[in-house]
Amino acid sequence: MTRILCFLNFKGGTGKTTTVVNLGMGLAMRGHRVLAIDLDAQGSVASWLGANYEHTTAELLLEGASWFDCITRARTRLDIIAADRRLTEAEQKLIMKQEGPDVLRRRLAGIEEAGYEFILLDCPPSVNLLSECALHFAREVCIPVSMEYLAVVSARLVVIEIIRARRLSPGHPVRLAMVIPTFFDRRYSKSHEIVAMLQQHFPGIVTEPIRASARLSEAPSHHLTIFEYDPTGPGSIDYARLVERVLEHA
């Protein structure tokens, strides 16, 4: 069975894309097939990989296109859905036109037969449509946390609407499965009293923190992953403990 995550805090820049361009890749390296679809108007996930892209998530779901015409191939066994700036629009017709959160799952009916192994989703910051739409097609929720206070606060609001989506569509198994320190920092106490805060609040999901890096922000303006652009670095050393953490626990 292909395996649906999504990556979602309400707050932004806490590392979702990130987490996603570099967790698919690892997987990817693995000798998984991946496939990132990009939910974030921002379309962060196919500039960070330069990829270049006819059809995206905004046709996908007003159905201009269908998801077989919206995949691009970004890496080996590491394929995209982008997203730019027409999902706002797309976004507001759907409201117009009153779709229900199911409808990006009606959109990608037939996907898990395409033979990809994880389905990894990039939410926006925000409450909205799109995130609804994220938790009601993934069958595993992962928060990045980054190393502040508001961040945890988002993170909380997050297991609210994973509780709403489960009593909207009761046979549609959602789960919150990781809990994902970013921005980690191991000089600053804030750093620690944080991702103790967070084992506190998510005992058994809180993963090995990703640690902030310099090469790690710096890997999108070449458009390369972290294993690309520094990979024996603690970004890719982090990333690499991610994969494996994701694999163990199927």
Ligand SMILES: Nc1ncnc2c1ncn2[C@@H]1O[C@H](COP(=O)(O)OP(=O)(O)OP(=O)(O)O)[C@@H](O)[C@H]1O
The other form holds:
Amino acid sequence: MTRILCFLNFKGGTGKTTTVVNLGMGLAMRGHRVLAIDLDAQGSVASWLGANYEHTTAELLLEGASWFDCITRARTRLDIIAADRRLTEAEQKLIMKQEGPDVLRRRLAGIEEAGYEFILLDCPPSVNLLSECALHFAREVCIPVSMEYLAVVSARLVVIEIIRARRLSPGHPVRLAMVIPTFFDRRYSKSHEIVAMLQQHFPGIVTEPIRASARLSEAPSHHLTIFEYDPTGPGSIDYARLVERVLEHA
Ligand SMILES: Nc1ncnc2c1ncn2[C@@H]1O[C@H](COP(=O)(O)OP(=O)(O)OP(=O)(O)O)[C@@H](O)[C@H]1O
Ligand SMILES: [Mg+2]
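Starting from the form predicted on its own shown above, please give the structure in the form predicted in complex with the named molecule.
Once more the chain from above appears, this time first in line as the rest of the complex follows.
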């Protein structure tokens, strides 16, 4: 069965895209077939990976192209469905057509037969139809939380949205699977305080932190994942550890 994970925090810049790209690559390097779907009009997934694409999430949602036609190969075993600015307009059209938050799930009907072991959804930093769509398609919700109090507050809002999605889609088994501390810097007491706060709010599901590292922030401009750009550095070590965590908690 395909595992479908979404990466969501309504606060911006908490490491959602960084986690989708590098976790996706890490899983692909371990031999798993992965599809990363970009649900953010910033389109960072394709630009990070330097992927050339034709069709995007916008056409997928508006039925301009099938899911099969929207898929672009980014790396060995790592495919993507890219997004770009057209997604903003597509979202408006979906709202005008009164499409519900199950629209992504409907457009991706049959994708489980494509043989992906993991589908990773990169969400926008807002409560909108696209993030709702992610919650109505994903089964596992992962919340990257940067070392800021407001990112913790937004993480708790995600929990409320998960509850809402379960109520609107009875039988859809979406659950909070992981809370991932990001931008962790052990030199600062704030990092330790935030992780302690997360462990208190989300017992048992807080992963080992992803450390703040300059290499991780440089990697997108080189269109390389951290495993390609700095294979032995802290970013690779931390994301490889997250890969193991995901594989262990099937
Ligand atoms: N652990 C880290 N250490 C240093 N820089 C990082 C780390 N994680 C992410 N970054 C950098 O921080 C910026 C924000 O990260 P990213 O784009 O992954 O966040 P996001 O949650 O997807 O943002 P948005 O809400 O805008 O979609 C990026 O430039 C990224 O390269
Ligand atoms: Mg992002």
